[in-house]
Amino acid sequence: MILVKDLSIERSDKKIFENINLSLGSGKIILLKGKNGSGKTTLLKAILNLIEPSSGAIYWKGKLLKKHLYDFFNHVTFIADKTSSLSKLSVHENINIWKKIFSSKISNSQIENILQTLKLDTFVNQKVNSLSFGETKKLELLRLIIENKKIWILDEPLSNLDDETIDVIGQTFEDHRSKEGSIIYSSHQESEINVSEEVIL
């Protein structure tokens, strides 16, 4: 679906990486590993088409990704860094936003299961802004189950979550492999998560 060719890019005549190449297909989990600083997140940046790359080029569907923008974030849910939730709205407010700008069909038993799988249950009377790290990020990967795309791409996944919640982050995206689903994500942590293919930068 994906296909990364001879990517490199750089910034004030400094190279942040070079001549990058990556393939996700169906079923196919990548991990872009490296330490802070990297480059891992100007990458993916440049697969989401939000950064321009020095040379090389991306290809969607055997396309030209940037001619078929449309048709690619149709199939993408993209997770930052850092939380897309409204600080001073609570748990379940704006899980019930994000319900309806992705028309999702997720069921409120679902979205519940989910939540205590995650520990969040509790929380969800409370505006964001007074939960801790991990459990914003906890929140904002239930956009994931929510969005229900094809492809996934994470920036840092892993960051401020315990063994336990890593551990689940892991099934689901087993179970997602299993759908033919496609994921790219970036950390600079070790896990357990089976991956088909790592990418050093």
Second form
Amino acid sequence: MILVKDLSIERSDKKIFENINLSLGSGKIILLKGKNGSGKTTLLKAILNLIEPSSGAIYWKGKLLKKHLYDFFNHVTFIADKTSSLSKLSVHENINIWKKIFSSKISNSQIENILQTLKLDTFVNQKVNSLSFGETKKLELLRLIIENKKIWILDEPLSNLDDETIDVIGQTFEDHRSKEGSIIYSSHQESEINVSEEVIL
Amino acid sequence: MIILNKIISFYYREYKLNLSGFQDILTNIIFFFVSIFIFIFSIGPDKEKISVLGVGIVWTLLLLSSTLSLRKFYQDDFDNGNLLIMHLNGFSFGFIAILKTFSHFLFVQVPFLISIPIACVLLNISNDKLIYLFFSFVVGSFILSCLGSISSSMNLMNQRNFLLGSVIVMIFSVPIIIFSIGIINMEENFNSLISILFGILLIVFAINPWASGLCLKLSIENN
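Would you generate the structure of this protein in the form predicted together with the partner chain, following the form predicted on its own above?
Starting with the chain above, the whole complex follows.
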């Protein structure tokens, strides 16, 4: 589905990375590994066409991605390393807003089940700014289920999460893969998640 | 139909956000009225003088009060990544700028519109001038929202100088104030002056999505 070919990025005359090749097909999970500042987020942003590469190209369904951008966006959920939930609103209000924005057909009982699995069910009526960073991160990951799209692009989804939650996320990744979904995520930490390919930056 | 649903959900989100931050809107209104009282006390008890200066005072304070809210025009959505989410949800950066401009007009400028009659009573502005002030402010405030969108999107690229946006808005608002005050003081020229204001509105409205959209794109790219 996504093909990254000989991608290089320079910023302020500094090479971030060069000649990166990767191919993300159905049912594939790709992990981008590297130290801080190695260019993991930059590569994810380039795939989302937010950064112009110095050379190379990105293809979506065999065509140049930037010419079919909005079709690509219809199939992608991106979760950044910062949380997008609105801090002044409650968990419940944030979920409602996401459901409306992404025209989600997910039922309330499904949401309740996921909240229970992520141990967020007791915080439903609390404002997001009263949650810990790990809890807001877990809430953010709920967006993956609400948006229900084929491709997940995630920047450091495992940081600040306990082992139990990382296991739940690993299981969610497996479920998504079994439904022919694809995932590309960055991480600087080791985990038990079974990936198809690792790209070291 | 899908795009209409997305726009409705965008404004639902803006409504919830503004409702939760209602104290910000209230602070703006309080600033507006406290400043009016300061003007009244500094001019003295001369009703005639207050009445003559009244319209100018209202317009200046409306301008200052609306620049107070510019800091939050895009900043929060930029910081928490919601601008990017809106873009990935199918909105171009230019279209986001248009939606946010209408939102700013609705949730920041409309409360001022409601406050104008009270301000007119306090400043001894006659009722026949109120309707002209109201019309000029409807058009003028929408121009200010467009200018606010451009300046705050520029501010995202220049995070160190938040006052720059306010300065830009104030410089470009000079012609708006000239024509708006003209409408009130030269009622016989109402049609021609309001047409000029509409003309300015159309120009700024056309430039806004292009300029703001570009600034939003560049600031997300460089973030």
